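Take a look at this single chain in structure tokens; it is the form predicted alone.
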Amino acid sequence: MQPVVLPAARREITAAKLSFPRPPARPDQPPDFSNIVVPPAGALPVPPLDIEAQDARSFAVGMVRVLDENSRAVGPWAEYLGDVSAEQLRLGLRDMLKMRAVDRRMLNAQRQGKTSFYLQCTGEEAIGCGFQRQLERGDMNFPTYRQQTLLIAADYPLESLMGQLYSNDLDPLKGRQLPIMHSARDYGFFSISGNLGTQYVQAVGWAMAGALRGNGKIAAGWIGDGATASNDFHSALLSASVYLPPVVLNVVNNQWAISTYTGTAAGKSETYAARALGYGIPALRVDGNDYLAVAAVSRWAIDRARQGFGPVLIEWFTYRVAAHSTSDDPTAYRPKDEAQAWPLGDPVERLKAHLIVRGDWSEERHVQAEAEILDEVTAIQKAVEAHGTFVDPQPISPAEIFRGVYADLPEHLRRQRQEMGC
């Protein structure tokens, strides 16, 4: 048999080339968000709670927005949210202002060497604050290390939050977790894991257990855009699509995973929300800097899960204004003024403007509220620092390392404790 000889044109081999995602602008370039399409507020309807994934595409690739360019609440989602009282909105604004004040004070404390590490959530305050206010007692968040907003909006004591950051005797975890890795289950805040993505499968498992017990509670998983590249993200989606537990799966797309542009994790997918559709899970994409949109979609998603219609994924579209952490220098990988160019604005300023348009707030009251909240946070911080910081440590008894580990202390550890004289 004679070998088949291909024509010369078909024998030519073109070497494969790799594609490397690039951010829209480098540090020495002007910010560029021209690729982001911002739809008008009120464009998307409110879907039925029992919507199926095949009917959710417009929500997964679009964007739910409530506040328009004139700071007014418009459209079906505003109607779904109902007549929100001025006091509820002022509470949301105060939650965000308190979070921003805590961020500012703790960043300063880290720079002064009083604590080792801190992560800010500047620019993302509306997401956690708005979501938490829609939950019920007994529901459980499975957060990342940038969801302090959930604790603030749950009225978690600042003494405990800051004590954990300083690892002094006010730390509920007694120094057993890195700073910002809180655990407050009584406040619906599950222990943070340093391994990215693990909380997603934990949220699905907790929701499954709740459904088996019939306790009527829901779980909320949280993940950043970068960590969606982890295996646990996909494992959680698969398990959720199989067992249909009462879980809300949140993706906070803040455009940057440490110093890596979001395009590296996104690949060729249209949106992170669209990925859920392939697992048979409905999903929505939301303006994460619009407090009213956050509150409305959170209420809808939580109602859907609680009423037994299964899981839902929400992509919160936002921007990480601050550095990834106190160990990061964002000027090395993005323009210094990129945050100012972000097309969805600042969540605090947008809610403030809406309240002013309603006649329920003013610039003067806002300035006063900022000052009062900063004074409150500063006073609590000083009281907490009196219990010890890295600059002025207050030694804790070595006996603490033996407590809270074993229900019954093993004999060899009992002997070690005695040898230490404690």
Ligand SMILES: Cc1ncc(C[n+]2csc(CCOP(=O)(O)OP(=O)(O)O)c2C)c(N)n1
The other form holds:
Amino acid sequence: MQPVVLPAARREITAAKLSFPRPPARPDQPPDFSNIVVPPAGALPVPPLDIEAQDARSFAVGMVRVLDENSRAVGPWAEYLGDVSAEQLRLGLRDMLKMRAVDRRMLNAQRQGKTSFYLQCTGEEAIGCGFQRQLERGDMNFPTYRQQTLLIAADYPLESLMGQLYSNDLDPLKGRQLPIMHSARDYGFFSISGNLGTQYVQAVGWAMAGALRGNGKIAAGWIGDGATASNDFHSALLSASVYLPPVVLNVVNNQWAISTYTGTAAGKSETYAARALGYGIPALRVDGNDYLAVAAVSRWAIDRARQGFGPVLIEWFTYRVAAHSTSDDPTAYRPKDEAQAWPLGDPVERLKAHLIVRGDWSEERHVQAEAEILDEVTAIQKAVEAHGTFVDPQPISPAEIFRGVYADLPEHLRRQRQEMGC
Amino acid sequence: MARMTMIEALRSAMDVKLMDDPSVIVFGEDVGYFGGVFRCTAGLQARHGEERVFDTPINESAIVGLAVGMAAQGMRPCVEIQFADYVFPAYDQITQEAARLRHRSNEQFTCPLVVRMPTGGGIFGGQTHSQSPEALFTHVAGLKVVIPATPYDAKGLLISAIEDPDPVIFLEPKRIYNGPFFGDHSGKSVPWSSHPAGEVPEGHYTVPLGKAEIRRAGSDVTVLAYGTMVHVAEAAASEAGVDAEIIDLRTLLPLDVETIRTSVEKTGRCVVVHEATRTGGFGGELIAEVQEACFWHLRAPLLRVTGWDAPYPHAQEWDYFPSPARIARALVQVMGD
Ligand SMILES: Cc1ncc(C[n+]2csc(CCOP(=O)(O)OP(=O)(O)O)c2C)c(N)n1
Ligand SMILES: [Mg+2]
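Got the form predicted alone; could you also share the form predicted together with this ligand?
What follows is the whole complex; the chain from before opens it.
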């Protein structure tokens, strides 16, 4: 389409002008992250668990980072983590490698038509993997569709995870939900909704119920940078600010909301973390591609909530490396090589390098682990595919449509089921 | 005349209105630079500028609330909700504000806005990309509710909607964005370019709101349908071998009762078809209208074929979606009665 040139008369000169946030680079330009300030690792202290919002500003506009350029763990947050064994870090690395293998395999399966839809979390693996390993049994995550990492690090059986993606008889949700919209109560994973933001305020309610019933459990809300614009994000912060329940409110800022640059959700806010301060909720911004920073801050925040010091918000600063989903082509709105230019690097590479520097890992072991994990994932995938895929369906009974609408099947649904012929 | 998909036709309608009326403005999630996840606004920002076509934060109540404020001052916003399933945060602004502004201010303020949204199933979208919420809007005084079934109508109706002095809910059946759909998902997809209704004039024209269209004339039974189901009903009629008169309602509110009455008085039978859930659906309203207007002409009970009263499923989509076979059964049944 040709641009329309407006007649000059239409553009009267007035002082008020609207602002339309723009990303630093579009597809025809080189990637540009010069607007992102990356503070040195180890610069921020570990705040007391009872920190108040007014004292949290440096954490909300700064960035907690642990791994330095030489892949060493430095500063107060590294000390806070002190007792983390090589074994635990290798487990974190394996979680992330497993996540990557699952994402790769399932993207491939979608391309082969074996499932209707898929969505990866590439580049964001450290966040959910690191956070989940700090939770206790009985705590509850209220995730978005991009937190499959929480399931992986909770050791959720891949048979169930993939069964859901293939909508076959291994699907715990009976084919009712879009692939990736998991639900796994026993693994601390609340049923995912497609309607952005709704889960965030529900997490606050769950945490309030935990406090009212005195069960010692906490809740964790999850939301993307784009969806912080939703009403429910603000409802959650307000409610958390009023009742001070044991909830950790996570914002995964991966810089994009489908094609929309994060600035459109942020407006004039300095950071998403800083938003919480206005509600009187302390907040920290964290390098989300630094597994050690994720583990340290998650442990601190979960501890704070569990010990009764109230809500806290964490902005995980990261980058969405993959397309939004299999329905999306990001080359239409951002530079092709933007991911490579991302200043915080790759979470897997960074943890791997750290383990090697510590003397607890090697290139050979890494290559071997990657291959083993891929084999394991592929073998399970084959077994799950034997239960049917979209190309080769072994359909779940259509009667599943009517089950679970209510606790008991009402008469009008019984009639409709009959009319359907099952 | 040009050949257009429904997406291109909708884009052309917005382009025409952006050109000829400086008060028209288009915004929504991913609508600006990218041109919408279904590409309906592709190229419009480059052509008309960021002040007239822009991206919004992910907040549907803001999208419609801003539109109400702008419309009240005399602009004509045409905003997009990414999926009809995501309109609910905006339900307050639409039903309690936009719908009543004219009435409650005794015309000091009015609300000429259009809220576009893709609706309906057929794309394996599961429960949050497939719903048909038309009845939640037809139940509201002060709204107009439109749903096209062809590219030609889509453009003409959208131009009418943008020019209308009142708020219009504009539902876009996403399953037929790229081509008509006859209910057989395993069959070959047909592009709009091979369908007569894919012929769309480049410039300004309107299809009036509140006027139904007879898609297929027939004498045995009247079928009332809209959106995707118009095409599915056509397939069902030939499957059943019934001489059905298929009426594409196009506007649900205000409803073209005259066209319906004339048809049912002739056929004496009527089947209503929609994708939305049955109970409290718009089909109930249609049946009530037909009963009131045509009772003494009826030769068989009125039937409806609808989605089941359950959340829209993912894997069982084709057991849920009203199939040509189900519609055909209803047609045969009313003929036998
Ligand atoms: C209420 C609502 N509006 C719109 C959408 C459509 N939608 C799905 S994902 C998405 C972008 C979300 O971006 P963000 O919150 O940053 O999460 P990310 O995908 O980056 O993880 C949009 C607009 C939706 N699912 N729900
Ligand atoms: Mg995002």
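The structure displayed is predicted, hence computed values, not measured ones. Residue numbers count along the first chain shown, from 1. We call the rigid core whatever largest set of C-alpha positions still superposes within 1.5 Å between the two forms.
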- Task: Spell out whether the Cα of Arg22 moves at least 2 Å between these two forms when the two forms are superposed on their rigid core.
- Result: no
Rigid core fixed, the Cα of Phe402 shifts between these two forms, in Å, by 3.9
